[in-house]
Structures are given as structure tokens and as C-alpha cells.
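Let's start with one chain on its own, the form predicted alone, as C-alpha cells.
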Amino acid sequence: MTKAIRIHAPGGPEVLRWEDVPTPEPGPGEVLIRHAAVGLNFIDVYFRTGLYKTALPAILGMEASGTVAALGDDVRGFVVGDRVAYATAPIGAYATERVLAADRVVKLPDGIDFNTAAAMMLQGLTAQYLLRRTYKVQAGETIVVHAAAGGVGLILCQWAKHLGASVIGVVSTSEKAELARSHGADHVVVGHADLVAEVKRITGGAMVPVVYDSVGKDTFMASIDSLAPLGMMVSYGNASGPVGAVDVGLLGAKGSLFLTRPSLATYTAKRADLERGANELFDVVTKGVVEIRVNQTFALKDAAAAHEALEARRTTGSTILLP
């Protein structure tokens, strides 16, 4: 048997569930990963609470870092030993083992371990799109990152003051905003209710030409009102709550802008674009350019925890759960 965690129904943190279920077997063109450290994200909250809908029971969880177990048929690229990581659908990480689809799983390098690579895969595959495709930033430009404190926020700052950007992090709090800081933030805005005014001194009235927000709701005006005429507002999560219907009008109104609601399984849908995201996200990790923060750990079992330390804002970097 193998150990997971599992939802019967949509709630809070108490519907998580400790529970012994099947050990699965490998089909054609499978992997059994026995996990060595999950991931923990807010869209494991979506699904928890029923904004993302999945089929019950359900075991949560997109991302994690293991050892190859046992191989399916026409499974070819891996053998049994294998250290590898994942940060794609279907859900179910949230489990000492599990099948997953040979296609979706890439090879870990030396120089990354377990841990590092759970916390950093799909939010750092995150941060590869939103910078390198979503919207490319050039040297020489401000961008505004909400979040900028959380997991995905930390690897853009830094990820992006690599590229040459100068970049405006929105944070919560004054502890965060240190935090940003010392990850490549150039500036740091706390709380969204001043962020427009901050934008435009920090600019000199010129604005930016991306946001990324991954807040939703709460922020939503405050970083359309941040672009300059013909830029993109990224908004790529909910965690204030979904931003609902738009007025496409308002986007000409605001300055011809773009608007896009961009997904990680869409950019890596593709076996190449996945494998280009990881090769430059190891890269960026290995070389230093961008430090992986794993500064919160719980043990898998205690999965609620961690869910309610999440949704309360009490959690920095990336956070993991170890089986």
C-alpha cells in the first residue's frame, strides 16, 4: 500500500485526509516515482476547495522530486534509479508513490537535490514561461511583480535582474518586503492600494510595460492602472479570489492593452517546450542565478498545516512536504 493524502469533498484544510490507498503499477509509457519531497502550491487550494474541479476522491498535488521505481511498457529515456522531478497534471503528488506519464517527467542534474527540485518545479517552470514567452523581458525595462515575497514572485525578481530588468515587487508586509529586496527587487510596494502612484514616480509617469499577478480579485484594477499604453497584464492566479467577468472595452480605454490568463500545462504541453523550460530553469539554479528558498517543511501527513499556513500569507519562498 502507499500513503496518501485525499479529499471526498470540496472544504477547508480539515478535508484533507491521511488514508492507505493501492500502490499503482506503471502502464505503457509510464513511471511509479516513489517520492522523496512534494511541492506545495496555491492552485493545490483551488483544487482542495472546489474553485478547480476534479473527481472524487482525489489526491492533491502537481509537483514533486523521486526515484524512478518500476518503468511501464515502451517507456524509453529512463531506467529504475533515476532521479527525476514533475510539476504537471493530472493531480495526485500528494502520495509517498505514484504513476505518472514518462513523457511528463524530466531528469534531475547533479547539482539539484530532492527537496530544491520539489519547490522549485512548477513554480520556476512558472517563472520560465512568464519571462521568457508570456511576455520576453528585455534589459532596460521596470516590471511590476505582485507576490512578490511567494515562491514564483522570489525566482522572477531574481530571474529577471538577471535579464537586465528593473523590477517593482508588491508585497503584504514590511518583512516582506526585506525578503524581496535582498532576492533582486529594485523596489518594493506594500499592499496594491498606493501601487499605481509608485509605479508612475518610480517610472517618471512612463508606467511598465508587464504585470505579473498572480493575487486575482484584489489586485486586478491596480495593475491594469500600472501598464503603459500597448502593455500586457499577466494575470496568472486567483489567490484573492478569481478576477471574474472583464469589459473588454476597458482594455482600449486603458491604452490598447493585452490581457492574458496563461497556464503552465499550455506552455508545456509540448514534450520539447517542457524540456526547454527545465534546461534553462536548471541552468539559471545551478549557475546561482536564481536561489531556490525552501523556507517552510512539513511532513506530508500534516498536508492541512501547511494548506492553512498557505492561504494565511504566513509562508515565504517555496514550501514543501516530506513523505
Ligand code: NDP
Contents of the next structure:
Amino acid sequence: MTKAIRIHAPGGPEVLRWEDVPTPEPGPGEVLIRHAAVGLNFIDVYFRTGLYKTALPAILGMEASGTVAALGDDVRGFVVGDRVAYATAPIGAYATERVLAADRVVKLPDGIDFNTAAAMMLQGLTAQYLLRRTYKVQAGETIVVHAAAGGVGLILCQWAKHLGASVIGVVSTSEKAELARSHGADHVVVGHADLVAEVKRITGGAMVPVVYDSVGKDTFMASIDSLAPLGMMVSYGNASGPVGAVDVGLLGAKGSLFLTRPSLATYTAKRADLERGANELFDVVTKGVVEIRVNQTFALKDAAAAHEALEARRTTGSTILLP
Ligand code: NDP
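Show the other one: the form predicted in complex with the ligand, since we just had the form predicted alone.
Okay, now the whole complex, with that chain kicking things off.
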């Protein structure tokens, strides 16, 4: 048997149950991975609450690191004992072991330990595609990053700084402001009420070419109003709730803006894109350009406490769950 955190119905953190489930067997093209560490992500909350739908009962989680424990038929490129990690659908990472298509798994370089890997795969691959593909940030540009002291946020700040950009981070407390500043944010705005005025002041009225907004409902309009003409609104999360319907005419009225709602699944659907993104991420982390801050560690069986902390905005950086 394998131990896993399962939900039988959507709800609050109390629906997360530590249960015995049968150890899965890898089918053709699949590997069995013995998890060393599991990553906690805000998307896990969306699946738990039912905002994102799944068949029930369900094992949550989309990210982990560990060791290949068995191979199904027709698996090439992996052997038992390989150190690996992943960030992908389908959900099922909150378990001591799981099977996954080998195509979705990458080998870890020696310089990256299991805890760091579990903390960085989903948030780091997200930062990679946001900065390098959704909108290619250029040296000298000023950009806005919401939830700048969070998991994705701290990686975005450091990586954008490395690309030569100037970062305006948005956070909710002065402690988080300090953390964002020490990870590359040049300016930090506490609360989004003053965001537009602050962006105007910092950019001398030019406003910014891109806003990375993971907060959603609460910040959408402030983000739109922070953009320069032809700017790109990247709405990539809903920590405060989904944005809802948008009047397309608004984009014209606000300066011929672009709006995208990207997801990591699309950007890593092709194996070549997954490998390219992972290699870029491994490169910036092993060189020390991006430090992965594992600021909270919970036992996997205590996933409910981890969810409570994440939803209550008590976490900073990344959080891992240890099986
Ligand atoms: P974070 O560590 O960033 O935690 C969420 C943060 O959002 C909080 O710490 C808080 O920061 C901020 N926040 C603002 N309003 C709220 C609210 N009402 N409730 C809770 N938090 C709020 O999480 P992750 O790094 O795991 O994820 C960041 C975001 O990126 C999430 O929205 C997630 O869904 C999204 N995401 C999207 C992906 C994609 O491909 N589209 C992939 C990965 C993540 P503060 O207190 O400073 O405001």
C-alpha cells in the first residue's frame, strides 16, 4: 500500500484525508516514482475547493521529486534509481509513490537536491515561460509582479532582475516587501490600492509593458491601468478569485492592450518545450542566479495545515510536503 492525501468531496482544508491507497503499477510508457518531496502550489487549493474540477476521490498535487522505482514497458531514457522531478497534470502528487507518463518526467542534475526540486519545478517552469515566452522581458524594461514574495513571485523577481529588468513588486505586508526587495524587486508596493499611482511615479508616466498578475479578481483593473499602450496583461492566477467576463472593448479603450490567460500545461505540452524550460530553470538555479527559498516544510500528512497557511497568505517563497 501507499499513503496519500485524498479528497472525497470539495471543501476546506478539513477535506484532506491521509489514507492508504493501493500502490499503483506502471503501465506502458509509465514510471513509478518514490517521492522524496512534494511541492505545494496554489493550484492544489483550486482543486480542493472545486474551482477546478476533478473526478472523486482524488489525490491532489501536481509536483514532486524522487527516485524512479519501477519502469513500465517501452520506457526509454530512464533506469530504476534515476533522480527525477515533475510538474504536471494529472493530479496525484500528494502520495508516497505514484505512476506518471515518463514523457512528463525530467532527470535532476546533481547540483539540485530533492527538496529544492520539489519546491521549484512548477513555480520555476512557470516563471520561465512567463518571462521568456509569454512576454519576452528585455533589459531596461520595468515590469510589475504581483504576489512578489510568493513562490512564483520570488522566482520572477530574481529572474527578471537577471534579465536586466527593473521590477515593481506588489505584496501585502512590510515583511513581504523586505523579502521581495532582497530577491531583486527594485520597488515594492504594499497593497494594490496605490499601484497605478506608484507605477506612474516610478516610470515617469510611461507605465509598464507587462504585468504578471496571479491575484486575479482583486487586482485585474489596477493591473490593466498600470500598462503602457500596447502593453501585455498576463493574468496567470486567481488567488483572490477568478477574474470573470472581460469586455473586449476595454482593451481598446485602455490603449490597444494584449490580454492572455496562460497555463503551464500549454507551455510544456510538447516534450521539447518541457526539456527546454527545465534546462533553463536548472541553469539559473545551479548558477545561483535564482535562489529557491523553501520557507515552509510540512509533513505530507499535515497537508491541511499547509493549505491553511497558503490560503491565509502566511507563506512566503515555496513550501514542500515531506512524505
Ligand atoms: P503564492 O506563494 O504566490 O501564494 C499566493 C499569494 O497570493 C499569497 O501569498 C498572497 O500574497 C497573494 N494573494 C493575494 N490575494 C490573495 C487572497 N485573497 N488569498 C490568498 N492569497 C492572496 O502561490 P504560488 O506561487 O503557488 O502561486 C502563485 C499564483 O500563480 C497562484 O495564483 C497560482 O494559481 C498561479 N500559478 C499559475 C500558473 C499558470 O501556469 N497559470 C502556474 C503556477 C502558479 P500577498 O499576501 O503578498 O498578497
